[in-house]
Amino acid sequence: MSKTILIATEKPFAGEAIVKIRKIIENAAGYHLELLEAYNDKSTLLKAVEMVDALIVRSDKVTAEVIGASKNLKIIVRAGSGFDNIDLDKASEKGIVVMNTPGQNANAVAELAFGMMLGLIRNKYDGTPGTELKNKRIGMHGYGNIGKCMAIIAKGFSMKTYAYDLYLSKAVVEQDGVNYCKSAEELYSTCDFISINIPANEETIKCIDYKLLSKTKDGALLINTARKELIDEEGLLKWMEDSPRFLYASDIKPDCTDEINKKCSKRTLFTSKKMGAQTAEANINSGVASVNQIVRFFEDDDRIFQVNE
């Protein structure tokens, strides 16, 4: 019996990306493809998702009345690496694999906040004098594929690396050639731009606090590609009135933006919504790379990915 596989995305593929993966199930045999593309309405998903087998979204809400509505459904991958958008316990509830899509959007997001850097430090491109890179330090707060290339573009611009993560070793951070920190604490303290790079979940959510970002060095610059929520934003207010120095940059808006622009404007850049994976190449990446999880789950049980319980 053929399989259905939904593609639900608010912000739809690339063409490109949808014909590869009709190929990839052409050639598979025995599944069925369906497109909900660029919706506006919860119902639309709810009755989209009830007879399907396999669900396929990007930054889509997949709650837990989303994850009822279904009667088939037997895996769900999110296209791309955070995975917060969907009910992990209502899906695990259900008997439902979730899997994300880790590394396809590393490359686009690191561009992305190097992007975003220059722009702040030169100051929005105002005609004023800004200043370089070269010779700075920066730190990966989180060292997985997002970091790695955050290192790798910043020896282009011959910067000095440094990284902390809490679940790598000195010796596997220390085997690319970046500076190891033993803490956030340290991490903040040494280098001149910071970029966040890690998940949002229990464990950090609002870690990044006034605490923490006292300190940093004078002028120093923190870019967030990560999740807003990451961020203590009562504490990032504070801080940024006490060190009039300090630069931030976000690939996603915070809730106190308006507030933060009304005194800060010129130390901070926004997106108008979240572009770290707004490439053509990641968006072609990152579906493929979903229904080739998809059929491998279907056909050899594969669940290297499976990100709940």
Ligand code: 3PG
The other form holds:
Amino acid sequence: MSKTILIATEKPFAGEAIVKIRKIIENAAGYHLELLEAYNDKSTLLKAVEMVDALIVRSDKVTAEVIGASKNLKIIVRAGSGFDNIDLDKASEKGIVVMNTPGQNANAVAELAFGMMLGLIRNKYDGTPGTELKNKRIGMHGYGNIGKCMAIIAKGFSMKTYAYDLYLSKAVVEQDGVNYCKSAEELYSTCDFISINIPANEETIKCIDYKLLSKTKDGALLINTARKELIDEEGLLKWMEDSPRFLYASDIKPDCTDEINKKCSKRTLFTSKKMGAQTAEANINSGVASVNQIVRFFEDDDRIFQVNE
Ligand code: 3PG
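Mind giving me the form predicted together with 3-phosphoglyceric acid, seeing as the form predicted alone was just shown?
Complete assembly follows, chain above in first position.
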């Protein structure tokens, strides 16, 4: 019997990506595609997952309720990197495999980070003199796929690159010609620009707090294309008040957006919706990878990139 793959994306993939995904599914005999795009209520998703065999999502919340509503689901693929939107325990309890597609949208996120950094240091293009990236120090807080893309782009701007990653050795970081920092404190106190590229989990939530922010140099810029939960917003607000030249750009509006903008709107830049992975190329890469991973899982029990136990 044919297997149903549901793509449920509150923030739809580019049309080109859907065309490619559809082709792959048609060519892999025994599968068919269901599409649920730009839905805006949970009940639609609950109904849509009921009879499907595989689910592809982006930042869509795959809660215990959603997983519970599915009768045939065997695999969920997060088309992207961060899987904090999926209830892994519930999936494991029901024997459902959860995967992500690491690296597939990394370049898009890194490019957006530079776009936002440039926007902010050029005073949002308001006509007043700004500053440049050239010869400045950029630090990657987390040196995974996005951090690596950031380093490559930074070198094109003649920036000096630094990275801190809890899970990587000095040798691994240095082999890319990137300076190694042994702690987040060292990174934050060394760099003019700091890019957050770590996942949100129990260990990292609110790890960027007042204490860490207070290590930053005068006039430093923090760019967050990761998750808002990583920031202790009380600490951020306080630091923005205490440090009148500190700049904060984020692809995820903080909960305290109104308050922050009331006090220092000139020093912040936020996207209206999470935009990092929102390019045709990233959608194609992560969408196609998701389908291929699903087909290989069903055909060969290939569990590459499984993130639950
Ligand atoms: C990711 O974790 O891959 C990025 O945050 C992109 O998320 P999105 O697919 O919801 O844009």
